[in-house]
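A single chain comes next, written as C-alpha cells; it is the form predicted on its own.
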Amino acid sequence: MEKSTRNRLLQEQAALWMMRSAAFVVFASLVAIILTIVVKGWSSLSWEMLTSTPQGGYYLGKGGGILNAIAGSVYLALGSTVLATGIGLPIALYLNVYASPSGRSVGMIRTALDVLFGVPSIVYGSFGFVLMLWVGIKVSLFAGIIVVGLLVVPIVARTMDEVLRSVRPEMKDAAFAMGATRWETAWKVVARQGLPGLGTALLMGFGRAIGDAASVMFTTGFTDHVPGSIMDPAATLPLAIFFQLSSPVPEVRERAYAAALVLTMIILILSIFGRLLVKRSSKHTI
C-alpha cells in the first residue's frame, strides 16, 4: 500500500513538474522574443518612423516611416475578421442549434474545417492569385481582404464551434419549452452564453489575419502610400519586415525589427482590449 502510494505521488510530482517546464518554456520563449526585437528595434523606432511614409530609397536607408504598412495591416486584419466572421458565426450556430449531433453533415463540416485549417497560407495565396486572374482582379486591399478571410475562416469557426459546444443542453433545451424558434434560441441563449469565447475567436482570427505574409504576398501587392480605396494595393507589415531584412544596409534591418516591434505591440493591445471586454461580457453569462 505504502509502495502505491509512492508511486502515484511520484507520478503527481513528475505530471505537475512536466506541466510547470511547459509553462516555463512558452513564457520564456515569449520573453526571448519581446527582448530580441526590443533590442535590436528600439533604437530605429521613433514618432517619424510610425506617421510617414517611406521615402526614396527607404530601404538603402533614407528617410520615412512604415506608416502605409500599419494602414495597410489594420485594414486588411479587420475586413477580413469581418468576413470570416461573417461565414464562420453561422456555421458554428448551425451545428450547434441547427443540424442534429449525430448527423453525418455534422461530421464532415467539422473535417473539412479542420483540414482548411492545416491548409498552408502559401496554398490560400496560390488560389487566391489564380482566382484573381480568372476573375481579373489585380492585386489589392480587397483581394486581399477575400483571401486572408478564408484564410481565417476555419479558424474562427472551429473556435466558435468548439465555444458554442460547450453551451449546457439545458439551456438550449429550456429555451425551446418555453416556445423559442431555433433561431431565438441560437442568438438569444447560445450565441450569447458562449459570447466571451465568441470573442477570444475574433481576437485568434484578428491576430492571425494581421500576422499573415505568404498569403497576401500575392494578392495584395505592396506600395509605399496608404491605400486611398479598396481596390488599391496595399503594404502589410509582416512584408514590409521581410523586405528589410533582405536590405544590406544594417540600419534597415533594424528598422525591421522596430516594425516587428509595432506589429507585437499591436497584437498585445489589441488582446489586452479583448480580454477586458471578454471579462466585462462574461458577467452575463451563466
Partner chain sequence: MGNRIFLSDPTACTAEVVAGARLLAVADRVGPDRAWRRAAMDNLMRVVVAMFAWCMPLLLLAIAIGLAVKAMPLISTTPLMDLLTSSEWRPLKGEFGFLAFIVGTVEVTLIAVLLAVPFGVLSGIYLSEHSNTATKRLAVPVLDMLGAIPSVIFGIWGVVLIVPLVRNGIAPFFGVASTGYTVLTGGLVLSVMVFPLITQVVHEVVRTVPNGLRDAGLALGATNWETTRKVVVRKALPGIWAACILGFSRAFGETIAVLMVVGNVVQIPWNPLQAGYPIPALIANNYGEMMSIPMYDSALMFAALLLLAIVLAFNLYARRVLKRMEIRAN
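Provide the structure of the form predicted in complex with its partner chain, given the form predicted on its own shown above.
Just this one chain is shown here; partners and other molecules are left out.
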C-alpha cells in the first residue's frame, strides 16, 4: 500500500476513535447523572415523602414530605405552560400565516424571540422582582406563573414556529383556494398539520417550567403548605432540593436526593408520554 494512503486510513481510524470516545464521554456522563440520582434518591424515597407536607421539625430530620413542593411545582408549571402556549401559539401562527414571509416584521420578531430564548432565567427572575414591586404583587404562585410563563414563551413560540414553518406552502394555498380565511387556514389546517410538533413544544415548555429554579426564587417564594389560592406563595421542587441539600442534617440531605429523583421521574415520564402523544396526534398529519 502506498504510504500516503496508509496515512489517510490511519487518520480515518484516529478520527473515528476520537468521535467514539467523545460520544462515549457524553453519554456516560449523562447516564452517570441518572444513576447518581436514582441510587442516592431511591433509599430515602417513601410514600410519606410524596403524600405529606413538612411536619414540625422536618428540617431537622423529623417526619413529613415534599407534597408542598410537588403540588407547587405542578401548579406553577401548568399555569405557566398554559400562559406560554396562549401567547406562543398565536405568535407562531402570526409568523407563519399572517405575516408576509420575507417581510421585516418576521425577521424582527424571530430575532427578538431568539434573544429572549438566550436571556438567563435569573434575569427573568430579577425582572419579575422589579415588576412585582411596581405593580404591587406579593411573592405568590400568581407572580411565579407570570414570570415563568414569560420565560417559557420564547421556547414555546420558537419551537412552534419551527414546526409550522415546515408546513408545505401548498397546503396553505389549498385552504385559501377554497375560500378559507387566514384564521381558518391557520387554525384548522396549519395548526392541525403541526399538531404533533405543537404538542412537543408544549411539553418542552412544561419541562422547562417545572425545572427552573432561578426565576421562581424571587417570585414564588417558599412555604411548607400546599398553596390554597393563586395568591399564596408556593414551594417548588428545584428550590426544595436546593434548600435541603444545603442542610447540615444528613437526613434532610438524603431527602434532597429523593426530591431530585421525583423531579427527574416527572421529567422522564413527561418525555415518554410526549413521544406517545406525538405518535397519536400525528394520525392525520400529511
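Just so you know, these numbers come straight off a predicted model, no measurement behind them. Here the rigid core means the biggest group of C-alpha atoms that line up within 1.5 Å when the two forms are laid on top of each other. Positions refer to the first chain, counted from 1.
message: Given a core-based superposition, decide whether the C-alpha of Met231 shifts by 2 Å or more between the two forms.
response: No; Met231 is a residue whose C-alpha shifts by less than 2 Å between the two forms when the cores are overlaid.
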